[in-house]
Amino acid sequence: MEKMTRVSGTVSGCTMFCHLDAPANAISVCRDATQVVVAGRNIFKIYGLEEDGFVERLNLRVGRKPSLNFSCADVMWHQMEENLLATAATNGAVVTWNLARPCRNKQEQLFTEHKRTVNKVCFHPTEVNMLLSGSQDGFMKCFDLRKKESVSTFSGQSESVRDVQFSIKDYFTFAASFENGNVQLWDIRRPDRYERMFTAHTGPVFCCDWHPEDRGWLATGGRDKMVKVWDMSTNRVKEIYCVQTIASVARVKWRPERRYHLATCSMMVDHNIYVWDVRRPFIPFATFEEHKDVTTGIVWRHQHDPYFLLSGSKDSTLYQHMFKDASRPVDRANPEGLCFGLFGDLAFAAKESLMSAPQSVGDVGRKTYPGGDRRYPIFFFKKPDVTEQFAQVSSALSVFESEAGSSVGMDWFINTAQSYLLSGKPFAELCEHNAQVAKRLNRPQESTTWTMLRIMFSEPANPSLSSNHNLNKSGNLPLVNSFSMKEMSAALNERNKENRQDNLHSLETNLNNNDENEETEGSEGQAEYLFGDAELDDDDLYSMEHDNQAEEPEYLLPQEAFPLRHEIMDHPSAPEPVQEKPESPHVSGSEAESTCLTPMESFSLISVSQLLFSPHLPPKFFCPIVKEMLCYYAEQGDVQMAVSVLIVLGDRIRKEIDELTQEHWYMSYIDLLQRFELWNVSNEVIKLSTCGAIMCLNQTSTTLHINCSNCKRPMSNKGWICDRCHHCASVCAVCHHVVKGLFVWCQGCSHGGHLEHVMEWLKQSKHCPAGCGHLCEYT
């Protein structure tokens, strides 16, 4: 052994740490819990565990240029032979190390049968010379350390093996977890086929661990952020516990002497180590928060000591955690819970001591369910068990029911989600359709919002969608969009020219230009913008161009509109001037320009001499207002309106709102849609989203792993013909023809067929139509 070197420091009490030369990938402890080995790409050392710190005992990386055999992805210390180690190298090698060798190089055997990185090595708990490995190439190999080659090879029919673990209680059994989400159980005496396989997670299964006391309990952790406990002792694998974490689970280890406790660490994002009580899956029992980077390896110091936990991390530290120093999230947890039901009912849970107080006047509509009312079968009351640690904690549940037909109901949400159009038509038509939907559902504010969006963001020259916006039944005047009014002047002038001759004899007053107006009479290009008098409509906003041509010297106006201002010179036979009426609008003689206008049907117009705003406001002018409107709807809880407008407007408004806010709105709306089982609408919203985190929601877990209905072997990804028995997997069990369209099958026996045929069969019998005797169940 090399000279001892102190490299450690003490945090507090028996919690201690030491700095490593490089990040650690895995750690393992010897049988007597006095030494720990740390392995990584650039580190392979053994440390002694003393009362006040870690002491470096041995550096196994020897030589001037260490080979890739020293680059370790995993390490394990034999629990029966104190001098025997095994490592999984990143170059595909499996290496054994004998610490009793007298030379500096402790390497004993080298196995290079794997073609890719070896992810895991595992010694048999009672057999000294048996070693198991799992590799990225999809194979598992069993080695007899007395031989130079593997004695058995197991093919998992998958891309890669992430973990392998020998059963503690069953001598011949080991479990393997795979990247396709499956877990397989093998008998080392039968390398040709697994004994049992089941899908454990929706994504790669990174780790597994057998319970040290319960023979059939297997814990698995995966990328789906879940830890599941399976009961393998029954004929059919049963999930008995499930713990939801906040990140992908990289390691899972059962806690010694505690039947329901296990420790986990994450593969990314989360640096903490959690100890869970599987009976209370929503909050950790204890948390270790010392690491500053991802934890890569955890191991309990002794198989009979539940109070010491060792861990290595990418932050190049090695920790020994004392359980008494762990933080307890339960102590800081909120003991109350509140949740709305789909149809407006409100459930509230709190401590019994709070809920047992006399009801106040405001509690009239409350119903308490101390023992779980059968009208609400999802609510249950657990009978107290004196052996459970958390039995003394109990809550009372109250449900506030919404009255029938009240505004709290969510029928409007379902109808709106199913009726809204978010794509597939021009922008103006989408807004018009959604406005009509909101109006039909008695939501006037949302209907007006869609109408205003159509007016503000539509192209100026687009025709009106409804005849309500036309000037009259025979007119073809365009809708005033984007508040642009110049386009309306030409059309209105053409109508003036056509009707001027017909109106000439019906008018009683004419006006001539005054000498005061000579200065402005020859001006060109200035348009007068005319607004209706008492009959002005929201959409009737038009402009008039000057018409100062010589062949039409006079301009006519209705008698009641303006007073007489000039003497009639060219038409002595015209009627006498009408005196000015008190209610007539007064036109100042000093105005810059005055024009005689021909009335059109029931419209009375006034003259505006100056253009106050730009004739065309770009859509971006309204973006700040629309942004405030979307935030208002979101704050009011109507994320449906916020997301729908966001999708319909698209690039017009998307850049104005930060992506995190958009993602929050999308996730909230999608969650509501899925709670109401509106799967098609939810999928459409996901597809129309431009947020990366949202677009990938319907692209995960889309791979189906199926078995051949004939030989029950896993099907390869090459096609629908089984590689082993050469039978087509998609044959209908009812009509015995190949299914070329929609195919449905039972996940228990792998038999299925045409959807219509299977539905007809199940009306008559619950047994499999293939005659295998299985009671098929279809979702």
Contents of the next structure:
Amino acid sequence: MEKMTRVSGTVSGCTMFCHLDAPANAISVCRDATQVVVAGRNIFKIYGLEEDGFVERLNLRVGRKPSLNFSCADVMWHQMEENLLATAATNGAVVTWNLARPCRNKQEQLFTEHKRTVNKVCFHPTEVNMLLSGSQDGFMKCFDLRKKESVSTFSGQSESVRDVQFSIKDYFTFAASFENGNVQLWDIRRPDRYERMFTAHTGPVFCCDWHPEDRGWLATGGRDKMVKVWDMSTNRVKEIYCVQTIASVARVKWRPERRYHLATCSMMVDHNIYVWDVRRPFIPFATFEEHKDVTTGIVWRHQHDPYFLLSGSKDSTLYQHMFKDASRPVDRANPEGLCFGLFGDLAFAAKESLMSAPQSVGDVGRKTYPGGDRRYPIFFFKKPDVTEQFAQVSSALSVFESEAGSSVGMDWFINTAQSYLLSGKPFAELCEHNAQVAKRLNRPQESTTWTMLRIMFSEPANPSLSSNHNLNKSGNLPLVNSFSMKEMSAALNERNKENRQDNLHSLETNLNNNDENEETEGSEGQAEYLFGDAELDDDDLYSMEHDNQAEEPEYLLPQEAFPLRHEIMDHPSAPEPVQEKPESPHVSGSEAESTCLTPMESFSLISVSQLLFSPHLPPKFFCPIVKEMLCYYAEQGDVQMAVSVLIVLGDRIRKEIDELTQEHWYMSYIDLLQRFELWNVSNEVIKLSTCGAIMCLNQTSTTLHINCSNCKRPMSNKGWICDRCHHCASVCAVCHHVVKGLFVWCQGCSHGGHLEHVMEWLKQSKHCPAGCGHLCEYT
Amino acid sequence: TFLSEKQCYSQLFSFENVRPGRNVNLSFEKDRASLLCMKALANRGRLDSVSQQMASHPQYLESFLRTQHYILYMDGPLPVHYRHYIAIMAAARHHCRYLVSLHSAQFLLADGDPLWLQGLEAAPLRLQHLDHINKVLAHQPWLTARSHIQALLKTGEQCWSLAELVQAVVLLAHCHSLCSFVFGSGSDSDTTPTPRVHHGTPPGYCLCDAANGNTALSPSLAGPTEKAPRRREEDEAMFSADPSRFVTDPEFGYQEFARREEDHFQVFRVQDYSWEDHGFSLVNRLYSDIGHLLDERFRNVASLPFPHSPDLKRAIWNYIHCIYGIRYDDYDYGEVNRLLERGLKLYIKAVACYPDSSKTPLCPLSWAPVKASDKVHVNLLVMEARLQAELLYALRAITQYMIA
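Could I have the structure of this protein in the form predicted together with its partner chain, to go alongside the form predicted on its own above?
Starting with the chain above, the whole complex follows.
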């Protein structure tokens, strides 16, 4: 603490730089933080750090033609003895310099024991005369400055030494990093063997640095672009933090007084200096972007001051960076993340402090961050933070699940797909049902569409009959009528059908009746009811439609008969329904065309007269509209609607739309269904489709290859008896008979049998019926 | 093709038998070598004599083949036929018929336009632009400058992207250095169907002989080509023509670097720009994974078992770099003269700088090694040192371009 106060008193300054004559390779600072030495191939100078700039104090590179001994790969200023420096020369020499020498040449000692370039020199932090060097030749040497030669040599037995660092706390320990990715720990007293070795990086480890406070922590940086922090205090060396940078890491230096911070610079491509909080490895805590070429040396100006960083670079400049001037990538990063999931779920990440207030899930999204307030967290970040920490290192992630039926989710799709009826009932009922479904799912437009389809294509007589009946009973026709009219016209306008308004006018009467029908009848169980009433009202209003009335009971017939009759209902002109029954839909279709004429006449008549009980239009009349509607839905992305309508309408519309488009719709819908794992629905759609290309989808990959359980060979002929060994392969484990139908087996023990038998068995027992002891499960 | 492959295998094994074996883990090494050869065979349908030569150093061969395969066929920004064409351009600089015809065939197989093979003028402008850097890298790599890179990358219709350029540069360097190896090992005669006496190959040099069908033990190398689809053979015959059609400025050649040292050309200091620290990071960044592959090659060649002292190896390596103007601060160049006899020095220089049988000034090569394996070893060293030298110059120029 005493030091701290002293520091804040003496160290001051601003971001500043000076030009050097040549690229720097390394820099080092003297203990009292007033001078910095810069060394490189063609430079070796000492600069004084003044309040407002660097001042050149001394040029150590003397002589007319300096030898390679001056070409420095590394330099270090002694931290105890302020006049003492050491350099590592590229030619393999280790040189010490004494600034107190009276002559111009300050060189004190020259050790030429290394055969290759010396990459690193390091003074012992507390022992004045001890110097360590690490060289390309794979050796580390320890020098006693009072002697002419090294006192001990350490052989790493691996490749070149890239860095050596004395431990700050352990007197005897030093770490060495190697070109092959290893890091070794040595005891200075034992030159014969390293204490420990571990592989820290893939590729060279360019640098390492002991934590100034934490005894066991060592940071290493490598060509693999990683900075790793190792805990050496345990028996097994453990990687505790890892920072991924964007370029190979040339230097790493722990930041003074900040336990989790370290500074790095790169050897290639990237010129910036980064300060990382190792706990937050994905974004630099601070960045200094001043250099134009790679930074070769970084050093914190004072060992107890975290605010000043010095750096030398290949661009021949020497910088003093002020921490307050650093750019903070965090500020530019968006602290909040937002993403939609496939099923409409919404994930939202934000700072924990903002998320902490207890709120109901549904409200958080809307209430806490309305538009303007969004900026709040960012603003909060920018406030000059007293602690200089990341304002918030943890964020909260919330996932909002979309509620069923909400417009965001795709639940409506699933629900619709499951609830829609596409076949198995008369056309009108299908439409009715589907309209109900759409309505229930809060999709009025689709609902209306279904209703309209029913009106357009089904025999108008019956519904209107029932509605008439209702009218008779309740007498509230006008009210209902007006309501439905509004709704209908709205729907129609949406489809841009104004130009047909006159035609539709004539329709409205029918439509309204139908609509009212829809409003009033709650359930589908009214068919019978309809029947009875229809008979009553038949004669009063529609003498024309006698035949249809006779058809009505058929709605209640067993389903398999329906598709055919269903078609028939569209063609009221047929005098006798009994005759029509055996006819194919195609025939009746052509019949419909032939009967077109009469309604057309009546249509013109209606449009003039606006009769309430008009004769109906031929279904074909609506085909262009419906076609447009289908295309509209498909283009809107609601291919579900398009396909469902296509299926339900069947032959009524099929010929209007070209095969390829249909196929395209089918494929899209089937693909969607399968993505939502609605296999049954997708299968039904395939089955009901009329496109050849779609129908054959069901026919592929239907073979199940099995091997005989006895001889393990493929069974060719029958599924239950093997041709080769004449054994019954699939014997039920319960009843010991051959299984010829559904065979179910346990994936665990591969025993099985008749589906029903196995189900029954497993209701009573947990164990496999074969007695193998396996605990089978039937789900 | 099955038949021909079978023949190749039998040839392979007979060649294994002929090989003057080192007895240390012979069987293991043999297995490894043959496995590699088979792989190469499966890949390219033939086993070239280059691979056969290298087979005496299986661990090196492995990394060599992997690198070559990666550069020519695997992920990379350049289309495959471009790659082969660049290889042709590179090999043509040294009049290496063998590589030119090999890559011409591969070029056609990769759906290259046969027209391009008529000469450099027929190739797209983009490839023609590459000619200058090809020329410089091949003969006087120290001339490579930022301006060359800049000119190629300058935006325009025919411009190169940085990633493409790096791949092209790696390809060029690889092929130039491979020319040295081909020349040094006398494999250049490989393309001609009739066995030919190659210059300066000592009689004890069995590998080469076996490869070229000079021994009775093995069917000639023409075996596989005979059985191979007719088309390829024709192609090769057709395009094994004069490499000079891909060359401009044929007079441009190697010049002594030392003589120009006084000029403005600065000596390249490895301590300032080395493969391990700088080249690797840059090349790996711009052309992913190639750094690791090349690194492995350099490491493998450095760790090859060498019967002589490691000093000799270092002397050879540094001498080659010195020829190309690359100096090591921590090396005493007097050692080169002490350790390398004159014949060896001449040999190295010839192989490194004039790997061109059509105009070798130092022919015949006077150096006769005691053992054949020594020669392969020296050839490998020359190839790798040259590769690294070219890469260093090219990558330094790219670095300078990126900084500016």
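Given the structure is predicted, the values throughout are model-derived calculations rather than measurements. What we label the rigid core is the largest C-alpha set whose atoms superpose within 1.5 Å from one form to the other. Numbering follows the first chain given and starts at 1.
Student: Does residue 434 count as moved between these two forms, where moved means a C-alpha shift of 2 angstroms or more after fitting the rigid core?
Tutor: Indeed, residue 434 is displaced by 2 Å or more.
Student: Once everything's superposed on the core, is residue 304 shifted 2 Å or more at the Cα between these two forms?
Tutor: No, the C-alpha moves less than 2 Å.
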